[in-house]
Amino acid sequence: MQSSVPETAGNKHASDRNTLLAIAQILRKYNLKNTEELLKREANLTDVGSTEDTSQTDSEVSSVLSAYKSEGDPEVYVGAYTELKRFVEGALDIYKHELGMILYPVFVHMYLELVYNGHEEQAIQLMERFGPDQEEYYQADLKRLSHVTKKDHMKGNELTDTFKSSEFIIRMSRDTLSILKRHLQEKKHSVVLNIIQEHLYFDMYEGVARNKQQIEATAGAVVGEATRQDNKAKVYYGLLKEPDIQYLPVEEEEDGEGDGTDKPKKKKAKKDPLFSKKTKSDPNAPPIDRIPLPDLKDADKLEKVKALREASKRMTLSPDTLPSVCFYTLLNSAGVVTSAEVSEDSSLLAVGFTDSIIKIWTLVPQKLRAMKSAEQLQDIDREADDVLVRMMDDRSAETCRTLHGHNGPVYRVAFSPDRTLLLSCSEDTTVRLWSLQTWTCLVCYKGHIFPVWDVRFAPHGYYFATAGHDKTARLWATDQHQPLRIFAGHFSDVDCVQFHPNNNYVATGSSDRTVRLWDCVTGNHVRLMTGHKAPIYSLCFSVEGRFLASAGADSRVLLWDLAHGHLVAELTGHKGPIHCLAFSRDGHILTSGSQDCSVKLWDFSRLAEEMVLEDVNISHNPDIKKSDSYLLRSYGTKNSALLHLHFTRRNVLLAVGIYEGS
């Protein structure tokens, strides 16, 4: 619910009338006569036409139209803010921290009001005197704001636009809110009162006021916390039922391998029920036809069988059996390499460079072959079982290939699940789709109007998502030139994007320090999660789809429960920005890689068990787990910043990093 500070009936009537007059003035300006007449008749504004009235209302109207009213005396602000600060500091400890949340937004709006009304000197004084008192995580924003000292500077400025157009959201208990209202009524500081009524939104809840730790955990986003309404929608976080695949090809292949492999075959048969148990329909899964998915081709089915066979030989990880780590170091690449990605089956590595090229290496003995020429392809028997193998030209095989096409740094590369395609996004605002059979660019997608920071294929292929500097993320299909959905709502760059394992949702992390979850079907955001204190660079869903891990420039990994949108754990220990996260294939271990040249392994299965024990829905904010005991191991590199982490199907951890010479 929205609470605002009570006004007297007279004031309210006057302000309502002024608002209606402002609308009438806009209608007159655009020559919408009939609509203006209708409004006047319905709102009883019959006396507006007279000239003497117009001159008097014009000034009132323009004050309604401008976001900030002029308070006349610029000297009032420092006194009003000091008074508010004294009131917060003098409040009882139980309410003090919740009341303290209003200081930052009130301070920012006071500063902007002074700038808007041309009181540059007083604005600078206010900033210098009270700016350093604000929370550490707001200091970067305040530094950017301090450069806005004239009304003209406010035009088109991302931060001032955000504050002018969006209410700052504060979650507050009923008791704390009533104390604040009483204080404001007694003091009658019109400056503070105006700001609180115009620019703050109180999301009131019943219950005990939150303590400092609880507030700190979810504070830090550009426009305050998420309202409870933001996380009310139902999220189908379960996994889709796996298609039933005949295991015949496996047995044929294994028979062909000789008698020695009979035992593994029996072992495989034992494993099958385990796999079918997993594919029972999940009660939290979306309906299978909720989003149209591509049909499985024969090649995909064979690939799935191969993946199952690999998975049957997988190491089950635990605190006692940690994964082996294989590290790929990119030498002489500091400042040149921007991104790296390993394909799902761990056979290919793609790397994006600042000089707009993409390189692809094979990580297995098979070399990268190109397709034969059109003339040669005509001679091939199309009915042959191995037609795909025959189409490739062995003479062209190489261990590394280069793709040219972008004309700006390549910020992200992504393999399709079947490894036949690669997506790349760049500063040149385009996304390109490359064929890994002909090694050429197939499509150039244009939709974003600014650099594109991230691109990801959906787990089932066909769909992909992008994120960019234009504050939007977009959902695309490979065969459509235009995006299918535009996810708009972030207040700053969308830095990273990730698909939910069931294809129905996309998560985004932004420089506005929030994580959002979007529904691919409706295009709406269904979760808004606040708690990061700096831009977010990496997202990763847990294997069973219920939890989301996010990390970024604040060197912390946060874990969110998608069922309710709650923050459930905070993992600290890294000393630099975190650019990559990965869950092991069995979901037991979460790994994070940072610019501090280390990889950390966290005990996720223990965390999940401890979280499920509590019913998180009871309290409005469950306690956040912070214990260092979840850290299982930390591996340091000599001097290589981590770029990418990937678990193979057998649970070996592959890491890619950039070696930076001393």
Contents of the next structure:
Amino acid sequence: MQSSVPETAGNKHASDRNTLLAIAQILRKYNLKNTEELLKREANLTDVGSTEDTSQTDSEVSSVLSAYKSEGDPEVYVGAYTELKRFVEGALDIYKHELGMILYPVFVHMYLELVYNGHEEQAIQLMERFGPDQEEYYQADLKRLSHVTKKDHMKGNELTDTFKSSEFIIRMSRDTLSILKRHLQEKKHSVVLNIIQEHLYFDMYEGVARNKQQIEATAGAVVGEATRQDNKAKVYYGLLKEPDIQYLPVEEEEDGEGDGTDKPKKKKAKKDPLFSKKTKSDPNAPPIDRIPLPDLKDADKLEKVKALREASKRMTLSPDTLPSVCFYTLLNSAGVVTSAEVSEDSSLLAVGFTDSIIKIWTLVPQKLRAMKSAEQLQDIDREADDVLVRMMDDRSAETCRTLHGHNGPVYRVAFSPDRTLLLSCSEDTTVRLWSLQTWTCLVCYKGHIFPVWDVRFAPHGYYFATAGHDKTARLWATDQHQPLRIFAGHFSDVDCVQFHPNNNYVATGSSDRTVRLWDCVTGNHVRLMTGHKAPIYSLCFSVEGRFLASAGADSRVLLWDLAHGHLVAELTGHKGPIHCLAFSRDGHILTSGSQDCSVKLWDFSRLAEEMVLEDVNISHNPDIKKSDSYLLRSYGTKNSALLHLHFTRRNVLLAVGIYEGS
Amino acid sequence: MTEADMLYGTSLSLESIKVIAESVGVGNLPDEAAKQLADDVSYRLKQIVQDAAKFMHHAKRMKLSTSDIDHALKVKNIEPLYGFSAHDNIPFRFASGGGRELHFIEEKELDLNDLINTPLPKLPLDVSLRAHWLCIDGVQPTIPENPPPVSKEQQKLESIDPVTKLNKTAKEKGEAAGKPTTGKMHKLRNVETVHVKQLATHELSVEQQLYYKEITEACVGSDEARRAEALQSLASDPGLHEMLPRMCTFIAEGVKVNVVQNNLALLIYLMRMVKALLDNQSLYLEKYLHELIPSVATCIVSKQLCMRPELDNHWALRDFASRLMAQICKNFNTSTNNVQTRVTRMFSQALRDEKMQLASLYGAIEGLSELGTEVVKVFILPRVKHVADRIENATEGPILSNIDKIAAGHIKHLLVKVLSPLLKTLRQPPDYVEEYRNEFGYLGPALHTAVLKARAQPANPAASAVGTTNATATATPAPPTIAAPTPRGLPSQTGIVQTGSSQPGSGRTIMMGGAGAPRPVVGSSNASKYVIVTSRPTTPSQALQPSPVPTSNSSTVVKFVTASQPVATQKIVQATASNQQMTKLVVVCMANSGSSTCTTQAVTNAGSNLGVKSVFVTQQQVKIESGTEEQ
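Right, and the form predicted in complex with its partner chain of this protein, after the form predicted on its own?
In what comes next, the whole complex appears, and the chain from above leads the way.
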């Protein structure tokens, strides 16, 4: 309905009427008779008769829904864009870069309008002429767009659907916006004006216009930046108060409640100002009953005690005391292995294969045992202390076991915190839960209708999250065959998912180049973080829960402050897609592993110190730290792409890689 | 192709669509329809490939596979293409003709029977897990599982341009993790403030010094198990490059000393060290050839290598060293350093020397024979008669020396072994003992029987290798009576024809493919091209001793010029020039360093000044080589 001529009142009326007709049509189509009646009565639409030809109304519908209908002269687009570009380039330096942000979305929508209206040649011409001018990080999308040259192509194309259905968000200072408005009013260039009105959303803020670096840092997502509203909700990023454990391993460990199995806190950490917040009094922690958590079993408590004892022997890492790295090479695995995961206590390694199997190795002398048969189990004294040991069959001990069941490449495996369960997700759209005692499949969760890329257990068990090609992430409980929550909002594949250490939030990274944080309780997205320039493959929360590290195909590690959703640091140095991230157990060091066959160690404690010093609030974006001085070390592997990184409780880094052959 | 083309380019051509349409039975597809189809199909294909890329990324691969495409099709609810699976690349073949260029996949028709009858392929290796320390407390150990701390390319760069090493700041050095010497950062910071004195410091860490000591001791010690371990370490450890200069010096010095002392065992141990270093994939050895080649050469041709030549098996050492030399030539020969040419010349000169000790003669022949059939044909074959004469003298002559007799026996055996496969292909089947006797003198009958025997075994691998040589390019061995030094007709312009000297015996025209000549030259172990251009006039008074060890032979200056002694070289040249017996010193410099020398050959030329009279005549061009520089 965007006619290019200034609309007269009559025109407007007609268009309104058409819209209503279209709505009525839809209602009829879906058999919503009552609603249709109501609408008709309200709008005095008496003439919507059944006499109307359905095909005609169908086209009517599509014309209303199509945002690109335009009778505009295809030749004016090049001129309009050139003029807009000239205006941007001619603007004052302080506004120039912010104004420049509108060029890409305007360009894209111009192209789509041309394609939609069948002006293929002009569209290609426009793309060839101005496409290469756009920012580097948009080129991949432009390439995909340039394949769309016909109206038919637009149907079902993920990218064009995204552009069509959502507004491109641009954050702009008040001054810049007023300059832009004035310009548009002066020029009355209907093409540009329409596009900006229909498809662009300006999130205005008070203050000075941003400079080029600031803009580039958060640009790159498919649908622009995050609005302020997106990141306004409060996030309880603090850690949960752990239930007290009776056993105190060492005297000094008085407040031994630590952080439980997943991230045991260490007294050493408290020396650091950043980590000084005790979990007990953490004002940012969510209420303990915010999300129901499973009760601790006796075995879990024993496990926690063990973890704490181990943690007390932990080496505290710093730039002067770097960790040791033990590298597990998967030989003969090039092109066969898709994923690997080490259990929390570093005793098991699970590997997913392209040929649908999962293999589990033990990394400790203890072999993998299966449970005894039912008859044998009956003979066991159930009151015995070592009942858990007795029920396992020693004769079945093996160092490597294979799980069969999936029907496609296994893209991720995840251990439950107590190591008795394993989750796996696959191309066959299912998620499977395996028992590591009977070594059989327990449950097959069918909810995703497309390949599932990632699955993660919650740090306290019971819950797990999945992410997949269907653009959703889902929250599940192991005892429910349906998802508890569906997190929908990403515009492309959700490539990775990660639980917050306090179990209340789930972070997702997507091919639409955004990172989102979802509230498990409400199902809403509470943070939207933009700045990646390529799909995101890995996420990791910092130990104290405040920061989130993300990395992906753009070979950079980005650090986000969850308090306000700001990008705080950008760590560059890798030369290939990054597939794994890990924080050391004491939270001092961040490690990243990439397909460029290197592991890099970053000085996170220094980074965190510097970040804390800064006065940060919701509107004030902190400076993004870019210096590569945070890089402590880089260790090359011998032609082995990194698959997984894991810190043991004693802070030895375990790395798993695929040997690609020499 | 410009960037814009890359960006917005490719789609299927109309022709392709039409060809595909024809293949499914649609005869005359109108252009319009073909265009529409081409556009749409291209678009759909791109969509599928884009989706497939997602599967590739999630499988942590960098290469798109057929299964990715299948998965992408599945996601789009399209039936996958069954049966198109390939683990590796599917090679695209290219064909052009009739103004059309085609890329296609070769699909061979397979006979089902063949498929069924072929033995099952080997099972793929199972995925296995192997753990090692990538780093220990922040320091990367230099073990074979880790990448070498300094890559071979980097070593090469540093050897060519040492400035690059200097330009690296101390910080970068620290970040090049795993340098055992730089475990502590504060040490580095000190270095930063200190001003750099030398281009490249060769400081070894304590660990490295210990390692060096252990390795060298083990290599020459008496414990065989330890030695095996040490050699294994030398052959596989990636972090040795810093110690390499010392290792090479150790070997060179060791050979010098032990040759004089005739300590055969130690020489063998040192050669095994050379072998181990050659086998190490992470080392850039080119810089140190000037030390290694003379040492190895010494072990091949030295007159005496052991205390009791009549009892000890120094022949094995000569054989082993010859193989090493062949390996060096194979690995390091380039058009600039001409290692093989020079080595070949050295041996052939020794072979041509009438006064040469039989043991050295054996070494020379063995050294040449390891360099391939072509070398054997050109350099050994013409000399067989002379060698045969000497053997005859030694074995049946009046003065019977036991040592010479044994040596003669070995030479005989060696020649028979080397020449029989060659003669088998060069000569036509009717073999007559008399012909052989005429041609090869004393060795005739032995060669005759060997050739007959070789012919009896048809599938001889050596023979087949020889069979591939271009038999027509080189004439069958000319009868030794031909004295005319006229160049024969050459099939290739680039070949260098060398006119032989005035000596009737060897006055045969030898023609060889020049460097890079298109003529296929097949060597058993060395497939590279080479030029062998030596046919120096040999006079009775000339003595040649390519041994780098001072011996009692008065007419030979045996001196090895190493990199550290360029001045000494000059002195020798002057000293010998003033001598009554004119000595020619050939100083051959390695390409990579101006002051280092590779091989030093001392040639005494009675009556001639410095420099060698040798004229090389090509058919078209005349090439005159001065003695010191090889082309």
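Residue numbers count along the first chain shown, from 1. Each form is matched to the other, and the largest set of C-alpha atoms that superpose within 1.5 Å is called the rigid core. This structure is a prediction, so every number in the text was calculated from the model and none was measured.
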Once the two forms are fit on the core, has residue 28 moved its CA by at least 2 Å between the two forms? yes
Quick one: CA shift at residue 37 between the two forms, core fit, Å? 7.0
